[in-house]
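One chain comes next, on its own, written as structure tokens: the form predicted alone.
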Amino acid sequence: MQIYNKLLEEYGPQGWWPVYSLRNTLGRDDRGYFVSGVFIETNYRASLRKSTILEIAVGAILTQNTSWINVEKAIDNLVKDNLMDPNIILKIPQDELANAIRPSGYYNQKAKKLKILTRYLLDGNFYEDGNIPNRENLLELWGIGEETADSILLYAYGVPLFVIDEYTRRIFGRLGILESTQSYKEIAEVLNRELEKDFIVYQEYHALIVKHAKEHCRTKPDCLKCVLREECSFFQNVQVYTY
């Protein structure tokens, strides 16, 4: 939590997950992010709609092996073409769906994944209030790995599961808290054990890690300006890169 508080003080609330179909609605900015501070006061769970859950799930698939900028373009296409609806995603030809999400890369595979995931969520009534997908069942779906499953559960359903990505491994590995070679499950168990079970904290922490990894803790890090340098084993023991 000390690391979380330092990152939060440095960067402020990140307001993830961006939901583009809710741009400029109550509590959202023009990109679909929660406005700083507002999301904490908003009844987040009650604000979730079918479109919101679907869009987060879609985004979790589309962000695989690509940058979020490309995901934005793909989601823009889906919203613009009125395809951001589970029934429409299931009905349209897979090649038409693939063409809409082309900016995200691997679009043929991702179109197939979207249809499989959408069918699962629809058949299980997981767009209805109070219904939450089972993590193990999500992992049984083709194309759904642990990071994708946990992203969906954390951001769409408010389940406090820490999302482990390459940035999480890099930052906590350099800090000396965890080994970057540890399995997803091993890292998640440590973080889920040590942090309070607050899904908003988990959401913010994940977003702040991504922000910090892009700003300072890059592949070749900018350690001298890093707010975590005093806690960092890498900074203390390895040659410092400055850029």
The other form holds:
Amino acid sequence: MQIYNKLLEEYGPQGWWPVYSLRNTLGRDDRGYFVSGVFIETNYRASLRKSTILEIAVGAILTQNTSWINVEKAIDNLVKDNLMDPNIILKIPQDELANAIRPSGYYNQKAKKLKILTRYLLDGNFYEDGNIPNRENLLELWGIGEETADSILLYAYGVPLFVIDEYTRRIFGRLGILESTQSYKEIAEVLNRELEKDFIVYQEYHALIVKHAKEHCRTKPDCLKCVLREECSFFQNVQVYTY
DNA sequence: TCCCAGGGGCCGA
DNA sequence: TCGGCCCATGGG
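With the form predicted alone done, generate the form predicted in complex with the DNA in the same format.
Shown next: the complete complex, the earlier chain at its head.
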């Protein structure tokens, strides 16, 4: 939580997941969302819910090993072509879907994944309020691994699961909190134990990790203005070797 | 020209 | 169980 607070102080709330129909920060209040500071009532939220869940699920697939800027182009194509609808995604030919999401890369695989996930969510009635997919069932789907499953559950359904991606491993690895050899399950157990069970915190924390990884903790790290360098074992070692 | 990006499936050791 | 390879576009 100390790391979280430092990142939050440095970068401010990130307001993830970046959804096309709700570009701005979501509120904590269960009665509705805040969009651009305007409160949206729950009955309106219900109508938004289906498109929001779909868009988060689609984004979670499209962003696999892909920068978000390319995912946005693919999502924009889907919206522009009126394809951002579960029934349409299921109905159209796979190559047509693939063509629309081409900018996100791996488009043939991802088109197949979108159809499989959409079918699962539709059949299980998971676009309706209160119905939450089971993590194990999600993992059984072709194309859904642990990170994608947890992203969907955390951001679309508010389940407090820490999303562990390459950025998470890199940052906590460099800090000295995690070993690079630890499995997803082992890392998840540590983080889910150490943090308070608040899905808003989980959502914000992962977003802040991505922000920090892009700003400073890149593959080639930029440590000089990093807010975490005092507690970072990587930086301490860099100092020993460099200065 | 090369590296990197919010992974996951598959296969052989 | 784990490393290596494949999938693919686009920006820096």
